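First, one chain by itself in structure tokens, the form predicted alone.
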Amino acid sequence: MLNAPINSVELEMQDQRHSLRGWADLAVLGSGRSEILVHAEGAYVTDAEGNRLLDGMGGVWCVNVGYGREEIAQAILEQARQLPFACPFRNTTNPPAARLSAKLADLAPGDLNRVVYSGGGSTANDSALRIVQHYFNHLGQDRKKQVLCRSEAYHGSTSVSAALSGMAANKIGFDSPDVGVNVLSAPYVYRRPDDTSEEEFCDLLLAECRDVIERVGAENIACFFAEPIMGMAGVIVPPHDYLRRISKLCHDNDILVIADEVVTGFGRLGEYFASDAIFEMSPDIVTCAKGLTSGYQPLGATIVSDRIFETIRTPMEEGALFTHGFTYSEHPICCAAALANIAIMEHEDLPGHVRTFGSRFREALSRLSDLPLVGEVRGMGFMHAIECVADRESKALLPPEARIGERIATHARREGLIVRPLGHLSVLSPPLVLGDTEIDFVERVLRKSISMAADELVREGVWCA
């Protein structure tokens, strides 16, 4: 029952005995708490311990309307009374689902008019990949297949999203499908070499890149994915015009530019896609989840130009179909559900918000540059990691045992803030509504958590101010 009384002990007892929890070190799961969230509303969440805390992360980058929103919980119920499922196969739609796609299709940039719906963001990727490969069949070209991505970026954890990773953690222990993943250097303008400017930087990239396509040659390579921000390596925001020239070295040697905007669409950085409206990328493929419903639903988007689709309508065989799909492709409850959630980012015009507070979060963030472990503090919108380090002018880590991604996220959550740790990074990637005092809250909380952590490591010998 949804109003039934919360037995913490009985839950967390489950959830230690049963779960096998992505992201978890298993070594430990089942020998220690269980965080349990049983109430949120706005930008905060509420633990059955009854702790209210502003949620830095939005979720998983996704709750960007916030969370208790009326409109959507609704448009879920009546939805879900009226027609819960709809088979989503051959000429069969539903209402929702007509609706939403000639929705993205506005939203989307250039002639990317198709939409095909999945799960998430892991297979909106998959989906991505597959279609171009159909599409390079189609043109008779069977040896365009391998594929361009960047190091430390994420595309998903499905065997084929996850193939399309740069991230080396992500994979210990894994196996992953072979599908021509040619590695280029990520455009970490904080980490470039000594003594190189950030155009200099973009130029070296640039001519990576045009060196890899000459060696595999591009009649072998079919598309390039990118992230515009990268957000699981560690929200990295690329060098001016990097992606705009980088996208047109790849169309002028007949690759397709997929852009992942799973954690960079609706309106985390002030758009509703960032790729274009921002970083000038063109893209020919467009993939989305987490803020297409704000995590109300699970749902995800693949946006397909026309050039792509006008191809691939004509069957390779007589009787051939397009044998790609999944049964909860164009789920009604999930379609309305985005419908909902865009209704409300239009109506209270969040991108807009974001713009100009945005702005602000940036600079309340920046004031904590002025701490001795701060390294970096990089960012745009609503979408920002502060990068600790050992020393500041050599930029040296602090070793492992330190976990000060860990330390400053454990005390900030005693604070009242939920921050994402990565290793030596705090994430914060929070619900698009944040205004002024929500935002001097988590400035004030992280100067507090990142200065405990370090008198910790100077108290510990790990490290000297």
Ligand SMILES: Cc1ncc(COP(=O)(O)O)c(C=O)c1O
Contents of the next structure:
Amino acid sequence: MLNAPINSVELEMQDQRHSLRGWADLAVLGSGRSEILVHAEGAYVTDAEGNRLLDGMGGVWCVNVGYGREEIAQAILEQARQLPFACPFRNTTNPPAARLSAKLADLAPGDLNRVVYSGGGSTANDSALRIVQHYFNHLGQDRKKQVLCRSEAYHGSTSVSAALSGMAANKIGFDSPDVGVNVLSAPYVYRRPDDTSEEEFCDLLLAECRDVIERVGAENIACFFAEPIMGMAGVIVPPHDYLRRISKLCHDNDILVIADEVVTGFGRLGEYFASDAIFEMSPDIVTCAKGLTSGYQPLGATIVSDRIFETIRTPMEEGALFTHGFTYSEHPICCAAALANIAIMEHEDLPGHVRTFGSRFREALSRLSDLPLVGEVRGMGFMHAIECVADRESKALLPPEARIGERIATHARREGLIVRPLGHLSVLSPPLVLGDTEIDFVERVLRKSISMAADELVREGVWCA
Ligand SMILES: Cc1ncc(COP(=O)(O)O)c(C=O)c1O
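What would you give as the form predicted in complex with this ligand, now that the form predicted alone is on the page?
Below: every chain and molecule of the assembly, starting with the one above.
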């Protein structure tokens, strides 16, 4: 079956009739088109029609080492033959899981030395919250239940991680469990209040957080969840020193800091973990997934400090166990894939590559700022967004019917580049292996695609330059 010839008509029919896919427009599912990817190599994917495309999305922010890595495929195959599954409970472990835990403890900041595995980023964040609740219950501080999150944040798609997320658009028609969320403003520098410097904006964000802590009471707040750079919100890079200051404010109030590094981890910003190395958050827990295996296997990890571990290791009742874990925690094949993935990153120094080529990437994209539709180009490392506006002075948005992100993505795809449309934004998070040739290509295609979209909008009378 693996090598069965691709019948794209049949596949499309099967997909359109039977899938219920995330972030799809269900109104057209059943009558629309399906994009079918069939092969990938390096930074490129090939679709069922034979088009070879530069994957500017890196899968979904995740294929960090690029596609076609034989070492990872071999590690998966060998582990499947050797031991495809092992019970992850009580005292049982398996070689890849034990080795990966030691590796993650080595790479993670500070005293983050204990790892809980799960199936991906959402469950890694769910695990983080359960551990925080467990920790404060152990300490007898059972009023500490409230959570600080940020507007437009994305922490996942399970009930709890979706509740922690601040994206209104992702909640339409869905219920949210009451996990005591207090939503702080996003550190959206580009859309900060007029006549406010970046420094003043940072002060305002800190003042807001201080007010919330005062109003809710530090004795009632358990933790602060934050992505170092907010991905789904549109690659929001916070103001200088914001994350260090807000994390310190939390720590001063005995509020645990959880860095969601599901996207920013594993080299995307030039470090294995960016929260401390770049942003000085001193997190108590780091969550990661995606780049941990570069998407070759599903795996999430919640890396917990020794302080938390030392507290929760004492049973709350005689014989009580740490009853948090999943059947597929410590999955040997996923852990083997992660180890092979990290070995590639280390061998090729991909974080170092990102530190060098990330600034070239940034410079190339920044040159697009001369296009009248482009309001801001922002990002860091291999994580960038282009924000389109109707008017650069007022930063007014184009009307929704302009579908600017979709338009640009459609043109780019025809030119051989996948970019991710997020409303009026075009997001780029490619594999970390791009060199000068690919970066030039991305710049060239985006310049052409944005210009073509602008011409269309003028022709349709939706916008004038
Ligand atoms: C910052 C962040 N956290 C968590 C998640 C959820 O990860 P997953 O889709 O693996 O559950 C995502 C997914 O995009 C993410 O961007």
